[in-house]
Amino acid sequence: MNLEAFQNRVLPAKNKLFRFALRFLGNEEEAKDVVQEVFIRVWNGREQMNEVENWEAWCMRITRNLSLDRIRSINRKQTQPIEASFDVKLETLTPHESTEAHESMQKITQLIAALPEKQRQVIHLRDVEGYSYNEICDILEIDMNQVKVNLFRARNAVREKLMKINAYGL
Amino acid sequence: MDSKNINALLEKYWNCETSLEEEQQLKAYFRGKEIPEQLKETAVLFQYFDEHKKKNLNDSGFDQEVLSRVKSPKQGKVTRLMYNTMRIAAGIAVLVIATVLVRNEIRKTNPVAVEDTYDDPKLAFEETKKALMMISKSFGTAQDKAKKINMFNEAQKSVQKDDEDTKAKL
């Protein structure tokens, strides 16, 4: 792969990768750093890329691994309790978004953020990015059953909360 | 799409039985304005998915930064050079140590055979002669010393003889 192909084919995936990294890290700067590192890795490993069936899933997988590494190193550096590090992942909304987002949107945001990590990843990949089950298997390196179970649990947790909101206005 | 269809599709969605196309239909539907009251919260969920898909890495210099880092992997050049040198040095060190050990082992098992030190037979002959001469010379001096010891022996014998003679006379 030459530089031009890299620029035209791989770089445009940056937003997807960025959103995925943001899902893990909850911090735009960190997510940007991760995406940059992903591209450098992809470039350095470009010889392998011909063997990779789905390079986008491959990029996503690298993003996931690097994001997890970074979460680990953040936790190590700050030696904060695990509970505290979960808060990092709560979506940070820019002022523009927060004025725009109404109350129920914020509720949904909190609701999704409160899901267990794997469910959050699966629901993001499926419902936000629109990946197929097979691609999600590839990205998260888990089997089809786990993808389906996690998606099912995530959607049902969301559905239950939505029903509660509907019924009691919570 | 009427609400009956939507409800059926939503049911499929909650059970994770929808295809990607059907999920797109749902998203498209909830983007619309006329949504029944009881589906308002669900609509927000789908809007949330849409909203998150819009989130981009808004950094105009990002591509350039990645490309420049990809083009010139300057940092790390020195480390890579060091790394390679160290690798080669380590290889050589292992070889040297191995040779020394093997040589010692071989020397222990079969003691050193006399090595030829002279190439020229004439010179070798001269050297041998010199060595033999040295030995014979030392033999000569040793013989002289031995003769002196012989003298003592003879003296002792004559003394003994004299003793015996005087005893016989008495």
Given for the second form:
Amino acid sequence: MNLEAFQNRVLPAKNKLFRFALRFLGNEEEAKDVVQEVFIRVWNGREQMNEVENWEAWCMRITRNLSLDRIRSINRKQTQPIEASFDVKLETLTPHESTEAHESMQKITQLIAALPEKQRQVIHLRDVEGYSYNEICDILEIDMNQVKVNLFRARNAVREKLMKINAYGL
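What would you give as the form predicted alone, now that the form predicted in complex with its partner chain is on the page?
What follows is just the one chain, with no partners and no other molecules.
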């Protein structure tokens, strides 16, 4: 891989890599460091990378592994609020609607954060980042059935808990 290929294939994924690392680490500076380390590893290993089919998925896998390593080393885990991952336009809403939307996003963020790790990763990659099932398989190194089952369970858990909260006002 030469510099031009690196710029065209790898660098366009930097925002997704950053958001993915930020979701794991909960700290912007740590996430930036992880993304920078991903780029360094990709560049240093560029000679052996001719067999990589999906560069973005491969970079996401490296990001995941480095983020998990960093979490283990500093022994902490936080997540960024989910509304920061979406470009939600609240200007057209009334103050009441805006407050309700903000509270709903906070509830959803808390519900997703309470999910088991694998479910949390799959729902983030699919519903927040928009990756395909095949790309999620590559990133998380799991088979298609596990992706589908974890996504189904994660969505159901969030839906059921949100319905209980909204039904009972808890």
